[in-house]
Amino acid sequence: MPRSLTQIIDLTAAEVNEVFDLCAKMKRKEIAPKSLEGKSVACIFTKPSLRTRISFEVGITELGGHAIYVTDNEIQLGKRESVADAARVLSRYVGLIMIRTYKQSDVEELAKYATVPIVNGLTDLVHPCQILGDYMTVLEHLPPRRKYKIAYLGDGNNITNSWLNLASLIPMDLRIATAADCQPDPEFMDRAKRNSESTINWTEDPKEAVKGADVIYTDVWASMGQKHLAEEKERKLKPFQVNSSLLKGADPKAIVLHCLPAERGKEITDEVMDGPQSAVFDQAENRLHIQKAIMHFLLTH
């Protein structure tokens, strides 16, 4: 049975650290594996993309492979034919499947029936590649610590769920600041809290969340597929905007992260996103490096 990444919790803590080590070595060009040489990768997109598509296609090429961009109109996953049948067919053609879609169940069903690795490029539930790349950015920018203080401000969405998944595996002081009815999935909260080495807190006070924090993280208030709720989300989440005033409460050497695309002037101000503490574009670059490491790991384990 091939290894897949449907969520971060598909990996062990040791394997997460192995992926980080691989990523660092690839980025420094200490190693340049060609684990996809002579193979193609089906890249299925039912959601539009900038970073996911380009970073995966470049990464696949650098691993020696060939990326095939497949749109929802072409594949109609689960409609034109079952997800299971599509998984079985694609496995005969390609060496790996990456999918960016709405339903987590589609990713999990692909992984169940495919005979090649599946990589989750994003679902409404989780965004594992993003958060692994984000934590790599933390490791690069901040001094080594057993447990970083990470403050997430905004909607309890797939990004928040993925931070909680990572906190369930590695030590983390994770503070989630959001409105009472915008909290992340309670299952993810409970799982993270079971890791005795992590500290997980939710608050409606953004100042409390950022106090002494090493990392300030935010995301758009209304995710893709929720744009009809944009006005309601903005009303509820406006107090959680990441701005220079809020940043003063964090550690002076704290970094600011945003998974992009950003709605500047809403969840984050220009002066912060373009300021000296922003690592947003280093973070975006690391999508390439971490995804190469993930694909290589899955193909070789």
Contents of the next structure:
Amino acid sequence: MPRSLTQIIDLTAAEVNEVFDLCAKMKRKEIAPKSLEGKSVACIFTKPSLRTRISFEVGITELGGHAIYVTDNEIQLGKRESVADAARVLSRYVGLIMIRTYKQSDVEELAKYATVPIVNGLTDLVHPCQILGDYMTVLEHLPPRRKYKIAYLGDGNNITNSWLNLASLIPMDLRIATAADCQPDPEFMDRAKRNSESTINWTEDPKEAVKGADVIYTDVWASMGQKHLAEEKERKLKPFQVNSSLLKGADPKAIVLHCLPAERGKEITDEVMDGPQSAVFDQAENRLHIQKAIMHFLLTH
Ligand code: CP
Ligand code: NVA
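Now that you have shown the form predicted alone, what about the form predicted together with ligand CP?
Below, the chain from earlier opens the complete complex, with every other chain and molecule after it.
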């Protein structure tokens, strides 16, 4: 069975570090593997995207492959035919499948029946490529530390769940500040807490979460597929806005991250997003490098 990345915990801690090493080498152009030479990659999108679509297509080209962009209008995954049959058919044409969709179970079903690697480009539950790339940005911007203090503020969503996944594998002091009924998935919290090397805390107090933090992270309050809840989420999550006053409580050298797209003026202010501590565009760039490393890793293990 080929290796897939349906979520970060498909990798071991050692493998996560191997992917970071590969990413750093590829970014510095010390290595330029052509692991997709002569192969095509199906990139399936049932939700919109800027970063994921373009960075995957560019990354696939740089690995020597050819990207095929497919929307749900064409394949209608699980409706026109079963996810299992789509996996079996696609595996006869392409060397890897990248998918962005709603249900995590569809990604897992693809991985179960495909004979080529599957890469999750975001579901309602997780966004593994994002958080692996984000951790690269942390490693690049901050001095080496065994355990970074990461403060996540806002909605408990696919991004929060993925931070928890990473904290279940590598040591992290993760503070999550959300409204009481916007907490991340409890299963992800429990799994992360089982890593005795990580410290996982949830609070309703944003100031407590950012105290001395190395990284301040936020994301939109209403994710794709939840835009009908935007008003309600805004009401609940307003106190968790990342602004310059909140930033004063963090370490003075802290960096600010946002997976983007941002709703400026809501979860993050312009002055923070465009300020000296913001690393959001380096973070966006790292999607390209980490995804090349992930695809290369999956194709060669
Ligand atoms: N961060 C991210 O995944 O961006 P897109 O939704 O534009 O792909
Ligand atoms: N939580 C956001 C992330 C976008 C990259 C969403 O799912 O819409």
